[in-house]
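Quick heads-up: it's one chain on its own, the form predicted alone, in structure tokens.
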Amino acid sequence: MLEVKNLNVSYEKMQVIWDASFEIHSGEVVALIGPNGAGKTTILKTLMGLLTPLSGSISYMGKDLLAYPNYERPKLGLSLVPEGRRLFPKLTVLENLQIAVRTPEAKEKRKENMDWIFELLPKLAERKNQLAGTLSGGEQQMLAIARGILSKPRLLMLDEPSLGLAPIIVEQVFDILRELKERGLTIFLVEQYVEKSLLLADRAYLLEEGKIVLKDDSKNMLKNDHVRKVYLGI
């Protein structure tokens, strides 16, 4: 589905990604792990067209993704749930969701998808007429995820979806991701909870100082001495 080769990206005139290569296959969950400041968010922003790489290639569904401007990429089936949620606080839950319905496929199945969202996340159904800015942090994150999947993406990317949430809410977030995985959605996950991410994912890449230094299936990554010591505290 997605193949990235020799990607180099700068951020504010400083190069932060160096020759990164990775791939994501349809129907799998891939985790991108690494320390803060390694460049994980930069990679997601580049995939969404918010940053332009210095060099390298990105092939998505057989297309040259770099040929498409950022506003065209959601139409290709790319969706990003950004760090910090980025909701419209003065719009209701329902209005925030309706904004996500942009692609022809999503518009065609809007009612069906909305019903599924409210079934998956009943708290949002209870609060659909409430302003997004008045929701709790956990509810806002659920809304951000719901908005990301309502556009019916082929590839859902999430940037630190558990950031700032209480442990019980983190569990709920991962329950949602497991449900999406069971439904066959392709997911690219950047997440601070490394062990939870690896238990969810099929494969993973480790990014350190802007370079992918390790790639493996998640079971092997959990057994890797460096990952266990540095990221799992074992």
Given for the second form:
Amino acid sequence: MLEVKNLNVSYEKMQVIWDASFEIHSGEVVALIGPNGAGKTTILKTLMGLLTPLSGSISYMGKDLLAYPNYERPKLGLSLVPEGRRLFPKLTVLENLQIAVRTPEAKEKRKENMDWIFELLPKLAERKNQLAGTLSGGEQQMLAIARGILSKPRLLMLDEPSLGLAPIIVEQVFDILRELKERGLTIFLVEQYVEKSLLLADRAYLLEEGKIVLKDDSKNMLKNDHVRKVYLGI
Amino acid sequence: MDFFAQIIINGILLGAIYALISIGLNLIFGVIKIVNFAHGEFLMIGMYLTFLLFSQSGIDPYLSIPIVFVLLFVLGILIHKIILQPLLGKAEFNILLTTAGLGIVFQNLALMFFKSDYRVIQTSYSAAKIELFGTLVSVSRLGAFIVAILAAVILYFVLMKTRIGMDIRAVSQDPEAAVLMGINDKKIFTITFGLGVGLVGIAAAIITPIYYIFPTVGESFSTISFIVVVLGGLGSFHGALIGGFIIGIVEAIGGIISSAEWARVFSLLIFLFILFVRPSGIMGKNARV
Ligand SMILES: Nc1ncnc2c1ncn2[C@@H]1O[C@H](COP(=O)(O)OP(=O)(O)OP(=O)(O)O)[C@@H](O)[C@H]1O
Ligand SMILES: [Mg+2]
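With the form predicted alone done, generate the form predicted together with its partner chain in the same format.
Below is the entire complex, every chain and molecule, led by the chain shown above.
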């Protein structure tokens, strides 16, 4: 579905992604793990076109993704739940959801998706006419994920969706991701909860200092000495 | 009592005009985050257009509202696309200088085409007055008030209830997140600039029966709209409305107890006072559309 080859990305003069190659197959959940500052967000932003790579290729469903302007990529079925949520604080909860609905497919599924989301997250339903900025951190994260789903993506990418949330809410976030996985959605997950992510994902990549240093099935990754020592603290 | 009512009514009528002029400036600031120093000159261009439509084709200023709106909307779009857009993301200062420079160019073009003569248009209702709440008010001022309020209401409706309005608000709050939603932020910037300039075109059409038209007419209105916008809260729609009315009323009161020049001084004093009490403006803090 997505194939990234020899990706190099820099900010101004400082290169932060070095020759990264990875792929995501349809129906898979793939985790991207790595320490702070490794370049995980940079990779996601490059996929969405918020950053332009120095070199490398990105093929998505047979198309050259880099040939598409950033604002068209969501219409191709890519959706990113960005780091720090990035909701529109002065739009209502409902507007934050509606704004993601743009393609005919998304419009067709809109009611079904909304009903599903509101059933899953009754708190959001109660607050649908409230400004998004007035929600609690956990509710905002749920809204950000819900917004990411409403565009009816083929590939959902999430950048540290559990960042800064209370443990119970983190559970809830992972419950939702599990449910999405069961529904067959392809997911690319960036997380700092390495163990939880690996238990959810089919495959994983480890990114360190801008380089992909390890790729494997999640099961094997959980057994990997380096991963266990550095990321699982065992 | 009548005297007092007269002042307040005049202030409110004037305030609506100030508010409409300021809303365009504020919309551009709130969404694109650029200060349009050519704002007053767009008003001037709109006034000359209204003047030409009237003197050449006999079109009443009220009928030329949609024409001037569309012409200025298109002018705004072209200027943004050709001149301002390429500067976006580069040094902010360049954009300030560019809009200020555009203002000077427009003034000089007007000077070339129209000379520095003061122009007026004489309509059948120019001198007419009607009674309102026991006081006499000028028909053109009342008309300007009604159109200004209508324009503000329509803009509010467009921003709050339409898809494009929602996209504009989203881009105003977080352009990068808006791109992630599939919104073309550059296109929204261009449309918003056109809309802001078009709104000032509406203001131009309705004040043409009231004010003299000359190449630097935009300057004083531009000063007022900057005061109104900062007073109301940068980027705030409601703020521009409230600010417009406050300055309108203050000027009406000041104009009665002294001269028109002193009235401007009064509004500056009120402006300083309010900023002293509320540094981010009356509707500040939530300073986004
Ligand atoms: N806008 C920027 N300008 C310059 N350097 C940046 C910018 N954003 C990130 N960087 C640098 O690029 C590197 C990778 O950052 P990135 O945000 O992609 O890391 P990350 O893996 O997402 O980290 P985290 O887990 O903290 O979110 C870091 O060294 C960071 O300091
Ligand atoms: Mg990150």
